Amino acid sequence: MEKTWRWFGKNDTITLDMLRQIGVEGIVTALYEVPPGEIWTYDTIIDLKNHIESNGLNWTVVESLPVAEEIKYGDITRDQLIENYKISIENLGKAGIKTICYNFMPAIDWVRTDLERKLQDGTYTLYFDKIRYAYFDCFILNRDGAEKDYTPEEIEKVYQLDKVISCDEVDSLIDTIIVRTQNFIHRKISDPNTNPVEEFRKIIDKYKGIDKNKLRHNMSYFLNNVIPIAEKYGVKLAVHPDDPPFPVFGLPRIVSNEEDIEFILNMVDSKNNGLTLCTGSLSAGEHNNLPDLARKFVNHVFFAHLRSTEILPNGDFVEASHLGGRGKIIEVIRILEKHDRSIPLRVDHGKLMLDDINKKHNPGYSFYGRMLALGQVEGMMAVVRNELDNKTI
């Protein structure tokens, strides 16, 4: 497997040279800058490219072309949105950039309630507090009918809550899940002019009525759409899981489980057509196990996020370490590597520890954390190909 990082450009700083001496071989990034549903231009798709093959690395994957949000909803602009989403495939193909990594998570990306827990060990690391969502959820974005998505005993502890939860806590959960973790991924959900709960409630509303089946119509459309361009200039189209990997905010999710993946790899029947299998993302559901779904699906895997998560007893979940939690990264390995393709992997977040912690980082993208991540993965990856030479798996 090719050793690539997540890279957010020519002012990410994490430079290139940097990641050129830990030992990466390709690069994950994308054009940021560009809002979704606009055209990626050949002309700044090669800028790029050159400007990362100058420092002695490849483009290797596209993480992410956007999907814009009336594609996911079916707005009727849409049409026009997937033609521009076409000639970014294209473009990308021209210039010789193979991979896309992409989502069709509704209206928010990814969520956590705390971005900075605090470890024993005095690292820090991404967090998913059950009550502090809910929380979120019943009285901050006031959702309708949203007690319904929770247990009695749930929603005691979120009136708990309420009862001794600080102004100062109820800004930081904003913050956490629909501001920084939103921001620095193509999708502004706020800016320093606007209220981001107000915004947040604009973006849900327009998927009212929207269930799973509908969002499924919607992927099928757009997929039977781009995937013969994608066909056409050979780009792979890898779609990554929904993270958490079960409804939030009331919001269909289609990209969660098992049957969700083969539904999809069913909905056009295209070499093309496949999934970046993200180990953490899916280990966050107690429904998933990693192995088995690496198993299945390793002939549509095109790209591998490589990261843990443990799942406590209350719900709650935190993503672990590299070597440990649910998900099994050295199976995971075992399998891909046995594959007779070069797939792309990343490790996906990283402890916030030593002098990063002060830094500016995108939250869980840190410099050493993910260092020390590459360091563990490779290790593994040495085993498992020791073990391969020598024929013992």
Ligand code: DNO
Given for the second form:
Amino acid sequence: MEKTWRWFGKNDTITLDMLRQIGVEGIVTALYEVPPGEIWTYDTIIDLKNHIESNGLNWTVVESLPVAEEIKYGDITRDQLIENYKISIENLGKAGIKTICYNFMPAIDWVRTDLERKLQDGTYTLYFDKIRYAYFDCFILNRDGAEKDYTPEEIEKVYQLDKVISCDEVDSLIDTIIVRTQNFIHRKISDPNTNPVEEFRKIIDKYKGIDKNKLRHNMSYFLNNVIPIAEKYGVKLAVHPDDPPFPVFGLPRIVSNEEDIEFILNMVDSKNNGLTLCTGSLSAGEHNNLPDLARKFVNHVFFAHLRSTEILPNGDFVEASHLGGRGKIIEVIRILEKHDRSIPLRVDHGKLMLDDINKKHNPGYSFYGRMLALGQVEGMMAVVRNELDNKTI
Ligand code: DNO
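We have the form predicted alone; now please give the form predicted together with ligand DNO.
Let's see the whole complex now, leading with the same chain.
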């Protein structure tokens, strides 16, 4: 498998030179300056591709080519936006970038309540606290009927939290859930003059009446339109699972488990319709067993995100070491390597540590933590390759 790294473009303080030095082979990036829904022009793609190549690396994967919200909730403008998406696929294909990671999560991408949870060893990790998440939903977002989504015990804890939570903590929760986690990916709520909660409510409102079936229908409409172009230009579309893999804020999520993935692969039967196997996102759901999913969908895994999580008894989850947790990364590598040694993989989210602690990195994407994880993943790959090579002797 090809070792890739998520790089945030020419302004990323982690330079391509640093990445070459630590053994990265391919780059995962996007045209971050182009708003969702707009066309990625051939010239802009080539410009970035040449820049990456002149630094001795390849642009292997696009993550993400964002699917506009209007396509997800099925607005009347969706046909035009889908046309734009098709042109972007064509331009990427012509430029030789053949793997596109995208997601179909309505309104909000990944959800965490704490981006700097201190661990005993002095490093920091990402964390999802069920009660703080529920507090945001019931007390900050004030979503109609939100309380119905939680158990009476959870609601009781939410009310307890309300008595003690400080204004700073509330601000930080808002910033974490809907600003910092989202903006570096899609720049959804990036205008500092707006009230982020109001903006987020407006996006959620667009999904009134969109249940799981309707969202699936809209995804099928999208895929049936774009996959033929992907086929024509030899581009593989790899849907990223929901993070976390369950409904949030009353919004449906449709890429959360085995049945969902199978359903999507059946929406369009094509060698170009596939999956980003994100062991981190999927492992945050009790219902998912990563080696089983890898085995079942191996022919459609076009890209792997390697990280792991641990689910706690109270429903919280935390990012685990890449060597442990529910992600079962070594077993997943074993399955993927047995099948095909050429797909790209990247380590996902690393701990915040060492010299990075006071630097401004995108949450989850600091340097040393990911470098450590990459070393661990390389070790696992070496073990697996050794096993496979010995078997063939
Ligand atoms: C978070 C990421 C996701 C992912 C997108 C792909 O760290 O894994 O935001 O990039 O969902 O479309």
